[in-house]
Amino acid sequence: MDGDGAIDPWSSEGDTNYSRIVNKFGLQKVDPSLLPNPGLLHRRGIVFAHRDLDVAVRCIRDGSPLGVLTGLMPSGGMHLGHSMVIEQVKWFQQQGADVTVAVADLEALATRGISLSDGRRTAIEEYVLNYAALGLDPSNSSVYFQSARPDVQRLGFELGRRTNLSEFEAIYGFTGNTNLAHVQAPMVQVGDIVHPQLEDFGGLRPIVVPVGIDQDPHLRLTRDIVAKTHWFNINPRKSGGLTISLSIQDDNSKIFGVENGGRINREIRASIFQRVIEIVSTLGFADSIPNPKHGILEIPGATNSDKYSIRLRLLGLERELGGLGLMTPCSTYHRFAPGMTGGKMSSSKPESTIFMNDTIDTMSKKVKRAVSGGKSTVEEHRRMGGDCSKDVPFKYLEFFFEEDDTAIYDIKREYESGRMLAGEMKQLCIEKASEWLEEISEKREMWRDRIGEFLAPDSN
C-alpha cells in the first residue's frame, strides 16, 4: 500500500493500515456478536471489516438463498494465508450457502504468464485439492476455470460498457504503460463476481466475497458497476422513508415509456408504477406516492432495514422487463497473519510462511527461526514479559493452530507475564502446526481421487 492509502491487488509487499483503509474506503466493522455460531477468525477480530455482511446474515437466518465466491490464483503453492479465505467460505457453507470458486487461469496468464495448462494442474494438485482437506463440502461446491466459462467473459465484457480507464487508474493505479492484459483482468474478475447470480448458476441472491483487504479494490470496482445497471434506486426519503426513482438509461427508455423527444408515454409509464406498486404492497407498505411523471416512488413507512427485500423484488422485475437484475456483492475482510520474518506471508518467498505441503521438519527449522515477540535475555524476559504483538508464532497460534479461546487467552497471560519463554512459545506452536499438517496430509491422500466432485461440469 502506497502512502495515499491506495491498494495494489497483485503485490505481495507492505504492511497495510486497516484504519486508515476502513476510514477512506467506508468499510464497516465486524460485530461478532451479530452473527451466527461466529468463527475462530470472527470471535479473534480477523476478520474485522464488511460491506452488507448484516444483508448475507439475514440470509442466514432466513434461511433465503445465499452464495459465497471465492477465488484462487493458480500460481505457488498454497500456504497458511491462503487457508484464510477458506476457513470463511467454509464458515458461510455451514450455514447453508452454496460455494463458487473461481480459478484465475486467465488473470494468471495476464499477470504472470502463467500457461493455462500449467495454471490448471496448479489449481487442481495445489489448491482445490487443499481445499477439500480444509473441510469444504463438495456437495454444494462448484470449482470452475474463467477460461472454460463464457458467460464470465461475456459479462466482464458487458459490464466494461459501465467503467473507463480514468476510474481504473484511480482504482488501480495503472498507467500508460501497464499492459492491456493487465487492464482486462479486472473485468474478468467482475464477471467472476456477478456471474453466480445468473440463472444458470444458482439464481438471482446475495453473493458474498471473502477476502484479504488487499482485495477491495475488484469489490470496490465491482460494486460500482453492478450499481450502475440498476434500472431502480433506493434512496433515503427526506422527511423518512425510501423512494424508488426510476434509472432512465439507453436500453430501458422505451421500457419506461420515455418516447422520441423525451414525452413520457403515460400508459406505458403507468403500467410500470402499477408493477412497482404491487411489489411494496405485498411487502406490507400500503402506503405509497406514486409521482409516475418524474418517475419517483415514496414509500414513507419504510426504513433502511428494508432496502434489501425491496431491492430484491425490483431486481426480479428489473430481469422481468428485459435488464441484468443484479445485486451488488457482500464483501468480508480480514486481517493478514504477518510473514515468518517479518511483513507479509508470499508463495514467492518460501521463508515467510508456512505450506499446506511443508514437512514436520521444513516447518520446524521455519518456526525456530520466526519473528520473536521475547526479550534479548531470559533474565529480562522474565521481568518484562514478551510481547505478543510482535511474536509470529504466537499470532499463528491465534490464527490458525489453536481453536481454543480460553487457551489462547491463557497463552498469551502466560507470556506476558514472564512465565512462558520465546523458546517455549516456538515448541508451542511447533507441536500445534504439526498436528494440523498431519491431519491435512491425511485428508490430502483421502480426497485425491475425488477432487471430481469438485469441478462444475464447464471444468472436467
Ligand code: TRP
Contents of the next structure:
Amino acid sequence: MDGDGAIDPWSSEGDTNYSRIVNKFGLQKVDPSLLPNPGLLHRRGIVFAHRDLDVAVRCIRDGSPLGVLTGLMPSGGMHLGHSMVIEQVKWFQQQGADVTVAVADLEALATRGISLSDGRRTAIEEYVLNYAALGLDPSNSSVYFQSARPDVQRLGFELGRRTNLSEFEAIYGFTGNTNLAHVQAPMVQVGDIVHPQLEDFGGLRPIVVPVGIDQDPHLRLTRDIVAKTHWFNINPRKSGGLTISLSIQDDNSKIFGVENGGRINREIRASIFQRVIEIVSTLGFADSIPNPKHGILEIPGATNSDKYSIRLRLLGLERELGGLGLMTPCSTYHRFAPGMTGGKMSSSKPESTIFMNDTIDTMSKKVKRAVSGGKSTVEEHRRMGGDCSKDVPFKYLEFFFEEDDTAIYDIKREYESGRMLAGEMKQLCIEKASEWLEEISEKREMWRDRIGEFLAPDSN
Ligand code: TRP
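The form predicted together with tryptophan, contrasted with the form predicted alone above:
Up next: the whole complex, starting with the chain shown before.
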C-alpha cells in the first residue's frame, strides 16, 4: 500500500508521503506563526496539518470553552511515539482546554484480542502513569474506559444510522470477512470523539483531537457523520455573505413545520425563523433575507469568519429543539519520528524505539545502533558533513530531547559542517535522553499512588 495514499489505522505500515496525504484528504497546513505560544512540535513543523484548528485557536484566544480528546490503545508498552500526542494534549491544556482521555479497551479487544482486564491494567500502569509523569495536569483531565461509558456506546450506535457498510469499505477496506467487533470499533471511536459535548461531559464546545496521521480515517468518518446530523446548514451565498438553510430530516421535519402531506405549516415555520433571525441579529447582522417557505435565510453581510459563531449559536438552538447539536471535531496531525533501525517505530519491535520504561543502558545500546546520517569514514565526514535528515539520534533530539531551538540549530550546523562526528551526535543524544528518562522515571514514582486523580468516576 505504500505510496498509494491509503491510510490503515490498524497497520504499522502506511503512507508517509505527507504532502500527498495533505492534498488527497484536504487537510490544512499548520502555520506556527498563527498559534499562541507555539509548542516545540509546532515550531519544528512536526505537527504539520490540521482540520479546523483555527476554531480551537479562537477559543484559546477568547478564553471560551475548548475540550481536547485523545485515545489510547492499551496494548504493549508506551514509547516515544506515543508521547507526541500527549505533548500536544498538554499544550492544549496549558492554553486552557479541558482533557478527556479514552482508553480504547473495546477497540483493543476487537482488533488485538486483548481482554478488558488486561487492557485496564496496561492502560493504567503503562499509559496513564506515564502521562502523569510527562506533566498532564489531573485537575481538568479525565480518563475513562470505552467499555464503562454507556453514553459513548449509545452515541456510537445512534450515529451508526448516518453511515453504512459501503462507506466503511471505502474508508477502512473492510470486507465480508471482517469480524463485527472490528466493524463496531470505529463507531465507538466516533462516540469517543463527540461525547465530551454532551451536557454531562462539559456541554457544547469545540473538541480538538490531536492524532498521528494514521487516525485520520476516524476523523473523516466522524466529521462526515456529525455534518449529516446538523439541523441547520451554513453555506456561502452566491452573491456574497452566508446562507442558512434548514436541513429537514425524519427527526426534525415536524419541528420544522413539515406536515404529513409535505405541506408547510406557516406558523411553525415562522416561529423557527423568528428564532434564527434573533440569533443572527444578536450576532450583529441587522439585515437578513428570510425565505421561510424554502427554509432559507440569507445574510449578505456575513463572512466566512462569522461562520463559527453562527454555527455555535445554531447548534444551541438545535439542542433546544431536540437535536444533538454537535460541533464538528477539529484535529491536528503529527509526523512520525523515524524508527531507530530504519523502518517505523513499533511496539512489537523493541529495538525500533525507546520505551518510557527503558533503562539508561538499554536506551544507550539502541542509540548506538541507530541509523546514522554520518559518513563512512571520519575524513569523508569532515569533508562532506553529516546528513541530519537521515540521522536518528539527531531526529530524536529534535523531536523529543532538546527543548532549546537555538541548541538544535547549533547541533545541526555543527553536524552538517562536518565539525561534529556521528559518534558525538549519538553521545549527545544519549546524554539528553538519559536526563529525560530519569526525570520521567522519578515522576512516575511520584504519581504511582495518585493515578486515581486522573480517572473519571465511571472508571472505578
Ligand atoms: N484508535 C486509537 C488508536 O489506535 C485509539 C482511540 C480510540 C482514539 N478512541 C480515540 C484516538 C479517540 C483518538 C481519539 O490508538
